[in-house]
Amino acid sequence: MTENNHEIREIVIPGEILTEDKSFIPGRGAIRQGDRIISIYIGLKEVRGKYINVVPLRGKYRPEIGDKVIGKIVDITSVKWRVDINAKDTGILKPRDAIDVYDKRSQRGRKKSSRELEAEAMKMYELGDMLIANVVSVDRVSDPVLTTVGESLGKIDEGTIIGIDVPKIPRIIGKKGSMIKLLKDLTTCRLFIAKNGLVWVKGATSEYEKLCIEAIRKIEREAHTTGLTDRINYYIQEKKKERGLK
């Protein structure tokens, strides 16, 4: 479809150029920068007459199979944990999805049954624990099912977790991971950006960790603007000079 259609709907992200045609006027969710009209939201591009709008895709996170998320254990029963993943429904983590049962069975000594292993697994996590998990099942009638079996998954014991507006996550990652690479390189921090709007940051020192978080907040505030990568580069470099960081 072209911009001359009565209505166009396609997904756009903050900072994306919607048009460079001067005859168009920015509507809801869009602003003009020079000759360009750009989006300030992640949402649906909509062209109505001469107006270009962006209908934001906001609200809570919508889980999809394969998403890596950060969550907090908010309830424990004898057979499962409930995990707040910033979605409409809490995630479900069952003991069989928290341990590699078959790997445990292969260990030396008496072979334990699945039931015994799952009972032991229920001791792994406590109320309030923060986890990195993978979404393995989603449907309209059941809560999302999670797993913590896999590389880089499981309990978070260190660092800082911050919340980010979900639609801003693509901007923090950047095109082909450019922004997250910049943050890691300049602050030497380890980062994990979850699909559900939570970010884990671990710095070699508290000063670097704080700087990285400040830079992420700046990206979040200015996600709708162009030239953001260069500004973040300059911002971090200047802050490092001010604070005597190498």
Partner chain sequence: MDTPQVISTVQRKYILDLLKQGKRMDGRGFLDFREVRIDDDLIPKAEGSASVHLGDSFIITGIKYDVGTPFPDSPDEGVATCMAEFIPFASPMFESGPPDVEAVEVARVVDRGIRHGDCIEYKKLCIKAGELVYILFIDMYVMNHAGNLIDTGAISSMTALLTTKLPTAKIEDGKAVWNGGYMLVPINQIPLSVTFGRIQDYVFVDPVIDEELVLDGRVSFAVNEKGQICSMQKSGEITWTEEELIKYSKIAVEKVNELRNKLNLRQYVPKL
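These numbers were taken from a predicted model, which means no experiment stands behind them. Just so we're on the same page, rigid core means the largest C-alpha set that superposes within 1.5 Å between forms. Numbering follows the first chain given and starts at 1. What changes on going to the form predicted in complex with its partner chain:
Superposition on the rigid core between these two forms places the CA atom of D230 less than 2 Å from its counterpart.
The Cα position of G203 differs by less than 2 Å between these two forms after fitting on the rigid core. The rigid-core alignment places the CA of V69 less than 2 Å apart between these two forms.
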Second form
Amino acid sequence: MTENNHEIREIVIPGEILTEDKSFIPGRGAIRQGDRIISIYIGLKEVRGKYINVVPLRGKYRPEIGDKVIGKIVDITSVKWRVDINAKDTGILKPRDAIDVYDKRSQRGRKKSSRELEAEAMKMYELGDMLIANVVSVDRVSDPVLTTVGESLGKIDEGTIIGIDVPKIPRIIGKKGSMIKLLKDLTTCRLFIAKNGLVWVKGATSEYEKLCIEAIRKIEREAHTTGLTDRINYYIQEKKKERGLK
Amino acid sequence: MDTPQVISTVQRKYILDLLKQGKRMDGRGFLDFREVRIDDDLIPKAEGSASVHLGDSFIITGIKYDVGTPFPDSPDEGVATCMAEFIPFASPMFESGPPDVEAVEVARVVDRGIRHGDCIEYKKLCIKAGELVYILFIDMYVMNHAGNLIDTGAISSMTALLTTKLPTAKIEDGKAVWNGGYMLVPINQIPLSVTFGRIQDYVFVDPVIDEELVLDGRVSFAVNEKGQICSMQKSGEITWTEEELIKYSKIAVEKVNELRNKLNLRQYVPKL
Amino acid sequence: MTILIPEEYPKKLIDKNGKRLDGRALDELRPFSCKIGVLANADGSAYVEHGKNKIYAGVYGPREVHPRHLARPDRGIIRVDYRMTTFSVHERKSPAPNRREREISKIIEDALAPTLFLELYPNSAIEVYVQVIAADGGTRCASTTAASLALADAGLPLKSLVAAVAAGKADGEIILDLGDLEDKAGTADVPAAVRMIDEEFTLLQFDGEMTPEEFEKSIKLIKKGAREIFAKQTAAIKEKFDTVRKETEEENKKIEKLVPPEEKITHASGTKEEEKAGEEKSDKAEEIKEEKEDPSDTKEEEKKPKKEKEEKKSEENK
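I've shown you the form predicted alone. Could you give me the structure of the form predicted in complex with its partner chain?
Full assembly next; the chain just shown is listed first.
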């Protein structure tokens, strides 16, 4: 759903015929039905070379390996956490994926037993904690496995988190990150847009955070339109004037 | 399972930090209600109905009636009863099944507000003393849960009651028979409610769902037009001091009067 | 017991000019309108007014199945809960679900399943909640129409929308889209739902008496009605997005007038230098990464055809 100022893409609905030209191949969001290619979503029709895609406008998050997600600890046992990642299944976080403990040595130089380390690691997150995690494995039979070991991963301890429509994430990021940069520059907020449709926002004051969230809501609502970057720029500037924000 | 009910620690901290600065997450002041939107008389087969949005909280209430025997201790008075049902699409937290404790609480608190404080003139809902009276069913359906269902339910129930037209009856062979006319529900007082949410020492009205999920507790007051308190409900595992309760009961009277004036619910009374 | 208000039951449902009680022609639908995205919390939602029926549908899912034993390891399940409000009908309905509501829930499940790719959601459920706020004959059809829209609004992949309407028989004539009185006083009622992509039937019930010839006529009438409803479903969805588009085009014009093109915000164009500068300014590593990663979305979309294979496969398997 990247921005293209010259092309207004058609809104299509499930079952709508996208083409009857046999030289096209159904891409994302489209299937072949006899001689025709039809849409399976409410979305934007998009032709890319031989492929016809439909970019959906709403939809649930489906985890993929390597996704950075924002999750919430919803259950703790002695050996693992369960993390709500805004998907069909809850994620699993095991102590050895929570903290890089296996290199640490106790004061005596003895390597701690893995049981000791696990017990130690299990103290890291409490029920209700929000964290940024990486999806390390996904398959159809078991729950997605997460890790918080890695740069910029781990517990979120400030700011606020809002939910957005997952298919609209690319629009909130913009072409080459232009939209997210605009949001950050104009609202002076820090932002993290996770793949599972949760957005972390932290600004100098709540007024800036509110403005940033309002701008994100506007992008979400107008994701299927053109000229969005200019409009968002204008919108934020105007609101800032109105509200006396720098 | 009930994942949304696990309270996010960072969200609680965020809301609390804002409260410390005298602010709320949606920019409202501590004593501001969200916007109210009312559609009246939308259900042809209900005697009265209203659809009310308080922010994104959304309740549809319909009024049905029955003719039945009065309670022995009030033989010349009609009866009104409230029910609330959470439709599962209203929140990912709800599941299909019998009404849960929260729905029962909404119904009970709204019910008490209407039952007392001279809201309905029950004597005028009597067809024949000791034998036949009107029984009103005030049925609330929660369509979308975005916090503070008690106050949303109160506005919705009162609007629905005000829009209600009941067929009037004469007695023939001991039975109530339609006499060709209609009557309004005799309403003397319009009680509405205000709910205060509390986190630590911070108290504010009309909590939105994100606030509601992290509250320590809340207290609701229903107040009639005479400025009398006609129902209260404290919930949550916290305590309130005498001074606090006195303070908030006074604020409640002011807030409800303000809300009632703003909504002007009598505009929805139909012409007979 | 309520006070009985005598209703004039007309002797004839169709007058000598071939017009029905509400003035409709024999093959004419009642007024129909619909809207998607009407409930803030649900994953998908829709509102339908069909005649005086007023119906909300909301969707959650795919999500975990409760109770667990209903889950199927090879595919997802669809669960529909069709309910009527107590005040939707003349005589107050008991709030407890009854057998009729259970049966209708079941037939709506079966009506929607042939439009879903359930094999994509093993061990999960797609839950559809339908609430009839006002009833006026034909609620199961209007509910099916609403539920299908809600599924589409949720962004679930669908083979097609379904549109539902009843045909029936009154005063010896085959009629489309029975109203409340025609439903009660008529001689036959055939509610049906049509999967619009191939016009196959996904819901069918029958109550009354008809000859096979009359049934044939009914089924043709149902298809005609379904096409008309489908046209309105389609228009309502497209209109929702077109309205926003029109609004934004106005705004675009306004902004263009205000801001000469050369003064337009520089970072909107996102040149490389600016991006680098932005990265240096950033105080958090994750933010830089995010910016780097995200342009890859374009690439990802090109890869997508492969990813969507499973969806295609499932269709081929059919």
